[in-house]
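Here you get one chain, nothing else, as structure tokens; it is the form predicted alone.
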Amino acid sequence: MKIMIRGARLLDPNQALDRVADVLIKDGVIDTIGDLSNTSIDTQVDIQVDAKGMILSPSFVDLNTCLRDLNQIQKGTIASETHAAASAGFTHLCPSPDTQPCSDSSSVISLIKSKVEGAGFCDILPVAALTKGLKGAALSNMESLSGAGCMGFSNAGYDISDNTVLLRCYEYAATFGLKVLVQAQDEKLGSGHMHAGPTATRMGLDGIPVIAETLSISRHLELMQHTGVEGHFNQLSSAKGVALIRQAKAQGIKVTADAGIAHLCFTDAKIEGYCSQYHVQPPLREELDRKALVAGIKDGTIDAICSAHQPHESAAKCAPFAATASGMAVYDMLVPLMQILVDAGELTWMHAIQALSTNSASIAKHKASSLAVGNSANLTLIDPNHHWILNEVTKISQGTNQALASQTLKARVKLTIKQGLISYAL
């Protein structure tokens, strides 16, 4: 298979590369990069793409996503959601362990991997449960799960209240050089439904204060520093949380962090009118928090951007706000949301690709893709000027909970290439 991509703007943070060039992919690898207009290659390629005005980058790695399936097929299937992920430029996914049944055994991990491989859209780098059943009472068999190919361990959105159990988890992970991923929110303080602020007060909804995040971050950082375990924080939501990670990095603690695209783009003001599509955990916070998250991406305090994709069926969002399921189906919106940040001058596409690809791959302990001759072709081609309407016809995810449904969006992935083969084409 030979694929020619002509005239794209090549962006690759690995090489500080920003240039316009043609790219020839041959037998799964990048064969040639340069001006190939005066060659006879055109007659020899299987697929040729006119990419003028488009961005070609290393493909994306998602550090936090829910693929549903197993016993949640009404929300989405592994086939539908990996297809949606590919349509957002991802070739590698780190699915959350809060599956049904829970991803706390090699058999469940093997089943998920088999379904993903069968679908063929993406590869997965599984995240396994830190404790059995995510109950926070007993350690999972981390060594066995690591042997099954898991890149790290998380208790998903379930707090481990017992410090002794958490300490033992971190000691064990540190001993075997395993990574721990944390969604930092104190269980008791995080029992509300949106950010604790003026909007929540006005709407009469139970709020989740910022200290629910910062108290949890501080606790986990203390244990990470004590045990030396390699830690990663998923889905930071607050300015104070960003400040704590910045301080921890300055102290030499081995820690990384990501933010969800929704938290980089939206605030709790979106919930006015009890719009359940913006009911997410951790909650959307205030504008100062959103700006701090964006600043954290720019200065490297926040290493990565994740989708935090959580598809739901319509019924899950059709109830009084506090009774609706939390989460947002993000894959169909991810690239347009990133384009909004770029158009606003808050981030550049180089920042975005660094956070979605290079850094995410490093955190997932996966060899980062690169636009270099001889490298495996894992690539994403984005048309930043494509205008389209997100609706039932154009969406890929099975989830109905897209906050931007029925709106005209700008930017879309044109092509995703996984190991030299097209996994998605618009």
Given for the second form:
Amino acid sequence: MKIMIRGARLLDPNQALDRVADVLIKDGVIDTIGDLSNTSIDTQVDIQVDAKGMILSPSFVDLNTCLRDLNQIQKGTIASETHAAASAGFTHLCPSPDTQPCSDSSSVISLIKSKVEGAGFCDILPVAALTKGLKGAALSNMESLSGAGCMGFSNAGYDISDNTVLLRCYEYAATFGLKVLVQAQDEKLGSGHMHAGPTATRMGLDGIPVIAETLSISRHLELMQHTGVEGHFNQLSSAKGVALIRQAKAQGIKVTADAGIAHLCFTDAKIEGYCSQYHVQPPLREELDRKALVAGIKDGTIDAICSAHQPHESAAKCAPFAATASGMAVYDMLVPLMQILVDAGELTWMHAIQALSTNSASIAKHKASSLAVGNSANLTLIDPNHHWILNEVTKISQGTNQALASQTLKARVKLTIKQGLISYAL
Amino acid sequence: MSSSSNLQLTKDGELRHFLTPEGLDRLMLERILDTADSFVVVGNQEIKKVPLLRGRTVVNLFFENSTRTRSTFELAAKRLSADVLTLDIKTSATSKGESLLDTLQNLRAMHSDMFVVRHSDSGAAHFIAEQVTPNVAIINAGDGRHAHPTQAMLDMLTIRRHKGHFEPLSVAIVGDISHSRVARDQIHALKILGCKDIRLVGPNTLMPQGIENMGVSTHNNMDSGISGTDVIIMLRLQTERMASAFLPSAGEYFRLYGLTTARLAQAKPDAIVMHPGPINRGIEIESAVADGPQSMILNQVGYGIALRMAVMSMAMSGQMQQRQAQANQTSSLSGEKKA
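Can you now output the form predicted in complex with the partner chain? The one shown was the form predicted alone.
Expanding to the full complex; the earlier chain stays at the top.
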């Protein structure tokens, strides 16, 4: 297949590339980059896109997502959610192990992989359970799971309170050079429903204090440093959490981190009126935390941006706030949310692509896609000026928990290309 | 500002739900108090009924145990001549796995006009008013640790009847602020009514993070906290707070924060003592104070019925106006179509 993309702004942080050019994709690889306006190639291409004013970048890699399916098809299927991921510019996903049944065996991993391959929208680099059943007691078969293609190991949202078990998990993972991913939140301190602060106090909701995150980060960092395991923190939420990661990196600890797009854009003020669409874990915190997360992306303390996509059926969010399920269906909103940050001057698209693509690929130990001739064509084309309304007709995720539903949004993915083939086209 | 304020009022600014005083204006709270004042008299009459809710169905939905609040709501509805159905939901539908949403939709189908709701989740009444039953008046009888607006307003009625204006008053609220839905609504109501000195007294374990943002001062020391105050509101201390590591013992709590005759002397000589009840004698309050001349505890109970009659009649009236406006709109639309 030949695809011609004409006149896009090419952004690739890998090679500090920022220029307008035409790109020809042929047989799965980037064939030519440059001014192709005078070539008579047009007649021979299968698809030609006039991409003037659009942004072409290496495709996105998601370090934290829930694809549901298996025993949760009421929330989403692998087909629906990988389709939604492709529509957000992702070609590679690292699904969280808190599937039902949980991803702690090669058989579950291979079932998920075969469903993802069958759907054909994305490739996955699964994260397997760190402990059996995510119960925090017995080690999973990490080496075998790694052999089955898992990129790393995590206990998802289930804190391992026993330090002996956690120490052994990290020692074992370090033995085989395996990566561990952490959602840092102390179980007991994290038992509330939103950020502990004036808003939670006024609304009478149980709060989750910042120390639920910082105590957990400190504990994991100590164990990472002690064991030498390669660690990654998913979904930082607080300014103090960002400061701890910055300090750890300065000390030379092998650690990386990401933040969810929702935490970069929203604060706990959104929960006013008991709006359950903003009930997420870790909780949305205050403006100073949001600003620190954005600053962390800018200065590289936070390496990556993840979707933290968690689709739900409508009943899961239709109850008094504390009784609702946490999580947000993010894929349909990801690029518009990014555009909001860009339009506000908080981040540039170059920062965004670095965090969504270059760095996340490297953390996932996946060869980063690059806008260079001869490279496999994994690309995302974004129209930053496309205005659209997110509703039942336009949304792709099966989840009904889109916080920005019914709103007019700006920016949308026009085309996602995975290994030279179109995995999503608007 | 809380989005509850929009939810609670009709387009014309009339009360149609009563979820929390937060977001309502001073005029509305004063109207509630004035209406309640007029109902205090009804309780003293030989025939205690007025026909304001005749032909209306009020359903008391108690998802959480309550004796006193439930019975005063029931009595208030009956004095307004409503048909009253009281459901103890904890032992019925939801224990069979029915969701709150389904339970309410079933009750709505029975053409109820008003739900009086108590639920253990903060925001439950808000959820019902917003998402389930926009045409049924919702009166919040306590949701989680968020709000208990009729209790707070009956406290305001007590203060106004015994102290007059709110502006010059110093009010201390003592005890478990953290778990108290009453304290939050008292703070909102006091602020709206013009009270400038609101002091919260208790140990840090019972003082929620960021409460100062509500415009109050916090005090760990009881003596200095109640010093010179006009009103002391004692909160009930649940005994489970000891088991969950908020406090070491009831004895130590009483020694540090219990209201004794000696402590009461720190307040103004004519200070009044209030408590939402039920009281724990010897834990948060000494019997001599609870039964003493400055205690308003039993007056509060009597005012509670009047206050509840007031908000029920006001919300029903607002709801009826809204229904009428909707009906007029529908008939004018169908008229336009015919034309």
